[in-house]
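In structure tokens, one chain follows: the form predicted alone.
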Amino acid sequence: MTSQNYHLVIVGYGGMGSYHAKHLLKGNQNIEVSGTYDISEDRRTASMADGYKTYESLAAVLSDDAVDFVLIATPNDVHKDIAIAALNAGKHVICEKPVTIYSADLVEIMETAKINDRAFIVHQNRRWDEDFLTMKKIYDEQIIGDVFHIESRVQGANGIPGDWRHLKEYGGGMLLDWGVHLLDQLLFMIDSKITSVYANFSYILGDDVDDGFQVFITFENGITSLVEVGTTNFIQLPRWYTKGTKGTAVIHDWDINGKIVTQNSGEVEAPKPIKAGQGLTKTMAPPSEKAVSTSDLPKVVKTMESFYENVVSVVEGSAEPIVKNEEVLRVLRLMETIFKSAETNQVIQDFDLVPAKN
């Protein structure tokens, strides 16, 4: 079956909106960017300079029968209103993350999409990141045995970027900005309920929103995880550090620098004590050469459609969405639980075991 051609309008022609146009949709055979809308005159000018039609209002976008898709790439606080208006106008909607600030708002959007029989898909793009897919392969194929602890982090030293991301009313802060990605990756990889959540936030920069956080998550299957984001780290820790029953895997950065160290089977030479500070230790001594093997990280081959390939397949009824709204909703509810844990300085028990309240 040959796919038809679709027309998409970008609402919010800032960094992410223009990135979709210039990179993610460039050369796409099925979806054409037919125009943009932005409240900023500078961004309307930039859109025209890039060769796109600019709409004078959101109403003009939604009343245009030639528009099939609306892509929402605005600040987080207005996602809900734009999405509901576009769905009620009969448009399919793609939305940047976090899709909404509150989970109840996403529930309302999902109900609106169902009533109008339109697709609503969230751009959780980092499910396609090579570092994540590499770690997911290590996890899925038990390359280091049964994984029991995962650390996932991103760290920088440039503070909170942009302008609105500093402000709570617009959905700013690092949990909503980067946490939504790392948590989505973690839950997409680990098929288990969450039993406990504990979090703490950093406010070193003096903003009303968090400039970093640490979240400790325990899953029902026994896996523990540390998810960490920082914007005041002048020395970065590894992007991924994962322990299994037969070894350890580390990925240092997005360039996939890292390695796997696994334990050799059979009898091996015991470690020799080493001098550690003012004492000796055998426990913390490096294993003998014959006790372990070091190998390269596995190569990842393409295993799923690209985001926009999947969007077309979903609309044409030939595939399920890779990013399911129920999964996005679970991540939003987890972030609300993380906020609660940080505010109360308490471990929140049985996240997935107690029915959520909308």
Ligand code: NAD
Contents of the next structure:
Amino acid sequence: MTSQNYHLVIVGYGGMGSYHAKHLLKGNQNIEVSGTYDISEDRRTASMADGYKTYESLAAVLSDDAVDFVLIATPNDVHKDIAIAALNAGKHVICEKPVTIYSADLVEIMETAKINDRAFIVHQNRRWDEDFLTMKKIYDEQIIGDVFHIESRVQGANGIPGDWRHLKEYGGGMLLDWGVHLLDQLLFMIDSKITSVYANFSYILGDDVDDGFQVFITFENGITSLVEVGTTNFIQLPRWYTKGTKGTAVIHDWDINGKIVTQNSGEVEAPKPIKAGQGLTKTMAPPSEKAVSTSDLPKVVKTMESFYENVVSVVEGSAEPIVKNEEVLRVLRLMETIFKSAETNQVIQDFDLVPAKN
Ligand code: NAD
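Requested next: the structure of the form predicted together with this ligand (the form predicted alone having been shown above).
First the chain shown before, then all remaining chains and molecules of the complex.
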């Protein structure tokens, strides 16, 4: 069956809205960007300069029968109202992350999508990131044995970017901005209930919102994880550091530099004690040459449809969404738990949700 041609209007033609138009949807065989709507005069001018029709109001977008999809790429606080209005107008909706600030708002959107029998799909695009897929392959295929600890970090030195990201009322802050990606990846990878959450936030830059955080998550299957975002890190730690029963994997960056070191089987020479600082240690001495092997990171081969291929398959009824709303809801609830943990300085153990995946 050949897919039909769909018309999509971008609401919020800022950084990410225009990135969808110029990169993610450029040359798409099935979805055509047929216009944009932005409250800013400057962005309407930019849209016209880029060759896209501009609508004068959201109502004008929603009353246009030629529009099949609305893509929401506004600041986070208005995602909900735009999504509900678009779904009630009979449009399919794609929404940028974080889908909403509060989980109750996503529940309302999901109910509205169901009533109107329209697709509502969140752009959790970092499920397709190669660094993540490489670590997921190491995890799934037990390349370093059974994984028991995962550290996932992004660290910058440029502070919080832009304007609205500094403000609470717009849904600013780094947990909602970057945290949502890292947590989404972690929960997509680990199919186990969360048994405890402990978090702390940093406010180094003096904003109302967090400019970084650390969260420690323990899963029922015994895996521990540390997820960290920073915006004042002038030296960066690796993007991923993962320990398994047979080895350790590190991915330094988005260019997938890194390595795997695994333990060799059989009898190996014991490590020789080394002088370390003012002392002597065997425990912290490097393993003997024959005790370990170093290998390259595995290559990831495409196993799932791209985000927009999947969007088309979902509306045509030939596939399930790769980003399921129930999974997105679980991540939102986890972020609410992280805020609670940081505010109360408590380990939270009643994060009792249904498993993310069947
Ligand atoms: P931005 O400030 O560059 O753009 C937002 C645009 O929305 C602005 O042009 C603004 O005028 C417009 N706008 C504000 N309120 C509006 C309304 N009610 N109706 C119509 N237009 C409105 O911000 P951005 O960086 O593009 O972020 C937009 C969204 O995209 C956010 O939700 C953000 O989290 C998300 N985002 C996602 C990724 C990703 O990788 N998935 C990356 C960056 C941003």
